[in-house]
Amino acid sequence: MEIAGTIKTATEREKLYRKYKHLIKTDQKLDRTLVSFQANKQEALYRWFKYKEGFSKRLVKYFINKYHPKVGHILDPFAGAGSTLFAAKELGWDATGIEILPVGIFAMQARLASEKVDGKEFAKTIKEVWRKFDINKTPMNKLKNIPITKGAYPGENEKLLNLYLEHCNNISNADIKTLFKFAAFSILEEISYTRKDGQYLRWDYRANRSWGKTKFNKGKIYSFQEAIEKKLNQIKQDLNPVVNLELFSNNKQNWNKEPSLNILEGSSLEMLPKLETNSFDFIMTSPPYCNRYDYTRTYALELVFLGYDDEAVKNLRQTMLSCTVENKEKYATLRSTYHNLNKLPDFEKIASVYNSCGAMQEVNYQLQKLNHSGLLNNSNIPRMVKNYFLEMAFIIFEMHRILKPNGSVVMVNDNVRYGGEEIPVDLILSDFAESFGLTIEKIWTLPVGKGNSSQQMGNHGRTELRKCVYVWRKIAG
């Protein structure tokens, strides 16, 4: 796709800031704990599995009550581990989520399974599994590692993990089997030489592979038996209704009907165009940020656990929203999708809105200029940024289309900076939204913004980037 325009100054971003300045307000209630995963730590699923991508359930309830207290149907196009879905369901909403990362999908499936499992039967199954567990056996099947996970576990841990999974396959109750597998899924980092660190896995020096310039010691590497027994006991305790009211909500008597929860597996870029127009009352989501994080590397151990081979991981990386430097352009694929749905006029409209956004083209030009001067630490950053915003334009168009009149979109996202160039994600995406017919009600900012990396601060000074929650509304008529 060709980039329109050759703007050479920051005036377009300044114009956009002046246009929306009166809507940018600080909400003192939006601290980092509420907006991040941290506020979920007291909820069962997030105690079981550390899923750091996404916001808290408390944030979902806060914005539902603030903007749409009347029960309806909510959508999260980037559902993650399901914070939006489960929080809304607890308030009596029907909930639909779209998610492409198998890690989040499995977490949601485990959460749903936990609602149907009897705690006493789960405890009984633990005893049965350990009674038959022979650590001296050789596993019949083994997880098929990919290059970036090879050698991730001490030999004994990997052997016992494979044996445990074979025992799980003999559990007759499907929901209990899901929770037993999820228990192992949740301890992979603990029993490995790796630790999740931003956009990649950090390797402990004790692993038989290079660890880079700095010798990293992750601390204790748990034995499989110690980690799995602890995790199963934690789940067992949380399945007790007295201990964990979250899984056994007492609000059901206030519902006119049991709310539904539907998980659609796949890319929002492909699925949103297929959803019915005017079908959702509220959309709340947090898309991947334009920050180079590669979830397929961060969650490589978990993807291998779920059966993904190297080719499948690479295909998944390319199918996800473009937020890493390895993502290739999806322009032709998107055009084909809209052509097959007889929606080419929609495609042309979205592309036109993208190309007519002066601030977007200014960002694209400035990043290309920095790239030609060798001032970016990766030459694919301009391509990633261009593709990220183009794909988000398609997402925003479809969110407007499927939202009911008077419905709202609440989106959490961060601004970013590359080579000293600040990219006002909040303003550009809001400008797209307005072009498609949404009214920009507020751009809420957190009281404390996001700092630079040490390298950015050294080169360009210590300035904060806005961490925002956008609120857009579809006005009736």
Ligand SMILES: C[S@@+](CC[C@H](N)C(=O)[O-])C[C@H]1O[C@@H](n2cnc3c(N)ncnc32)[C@H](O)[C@@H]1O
Given for the second form:
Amino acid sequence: MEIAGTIKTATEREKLYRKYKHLIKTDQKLDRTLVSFQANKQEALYRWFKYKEGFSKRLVKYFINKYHPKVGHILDPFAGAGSTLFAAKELGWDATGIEILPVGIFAMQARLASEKVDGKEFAKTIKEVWRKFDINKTPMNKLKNIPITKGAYPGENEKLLNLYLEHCNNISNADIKTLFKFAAFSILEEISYTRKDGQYLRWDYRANRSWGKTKFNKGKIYSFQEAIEKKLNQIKQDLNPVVNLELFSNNKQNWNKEPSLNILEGSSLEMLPKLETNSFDFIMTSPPYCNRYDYTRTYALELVFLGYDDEAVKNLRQTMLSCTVENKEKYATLRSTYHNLNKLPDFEKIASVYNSCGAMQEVNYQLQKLNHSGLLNNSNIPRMVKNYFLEMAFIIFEMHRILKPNGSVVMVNDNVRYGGEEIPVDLILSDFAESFGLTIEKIWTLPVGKGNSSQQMGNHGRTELRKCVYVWRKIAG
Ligand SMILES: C[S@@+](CC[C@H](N)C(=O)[O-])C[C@H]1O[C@@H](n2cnc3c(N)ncnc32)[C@H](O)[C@@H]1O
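Form predicted alone done; form predicted in complex with this ligand now:
So here's everything in the complex, that chain up top.
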């Protein structure tokens, strides 16, 4: 898709800032302890596997209570490990989530399985598995590593992991089997040379493949037995509701019926257009940020564990929402999705909203200019940014369509900066939302250290980037 526009300054972004300035407010309650995954660390499952991109269940409850206390049907089109879905279910909501990364899907399936497993039965299975476990055996099947995971495990760890998985296959109770596999899945980082660090997967120098300038030492690398025993015991403890009522906060209330929890596996870009119009009361979500973060590299060990080969990992990367420099344009695929659903007018409308957003054109233009001057540290950044917003325009259009009148969207996202150029993700996405008929109620910002961001949108010094929670409402009628 061609980018229109020849704007040379930050004028369009400043215009947008002035338009929404009165709605940008700091909520002092939105500190790290409420928003981030860290707040979940006392929760069962969340402490079994750390899905660091997740947000806290308390945050979900905070916004549901604030904006839609009346129970209904909630959607999270980027469900991750399911914070939205499980928190809302605890409040009695029916919940639907869409997720493309099998890592999040497996975490949600394990969570569902855990609700059906009896702690005593689980403890009995641990004993049985260890009784039969013979570390001198050679596993029949092996994980099929891909180039970016080769040599990830020291010593006997990989062999023992393979042996353990063979034992798991003999467990007859499907839910217990899922939890046993999930236990191994949750320790892959601990028993490997790798660590999920900020933007990428770091390798310990002991793996002899450390390419960085600095020698990275991740500290203790656990043996498979040590790590798996610890994990299984943790799960056992959390499954025992008498001992751990507080941790396992599946606080069922007096519902007329058990709320449903529905996980749809695949891309929201494909699935949202197929959902019924006016069918959800509330959407709470956090899409990938426009920050080059590559989920498929960070979770490479977990993807291999789940049977993904090199080709499948690359395909997955391309189908995820564009947020890495490797993502290629999905314009033609999106067009054919809408064409097949007889929804080409929607497609044209979305593309036109994208093209008529002045701030979007300005960002695209500025990034291309920086690129031509060699001022971006990767030449694909303009493509990534352009496609991120285009794809988000499709997501926002669909969110508006499937929300019931008076329903709200609550979206967590961060602003970004490339080559010194600030990209006001909050303002551009809100502008799209407004064009599709949503009312912008609030752009909540997280409190920051040195005062909030200023009006400067272009390359005029380094201002603090806003971390936001947007609240949009579908107007009735
Ligand atoms: C910021 S995380 C959301 C985490 C979630 N709020 C939680 O608490 O676990 C964004 C999620 O979007 C998912 N994702 C990326 N592209 C997607 C797509 N096209 N369709 C559905 N999910 C996608 C990623 O796999 C990731 O889990």
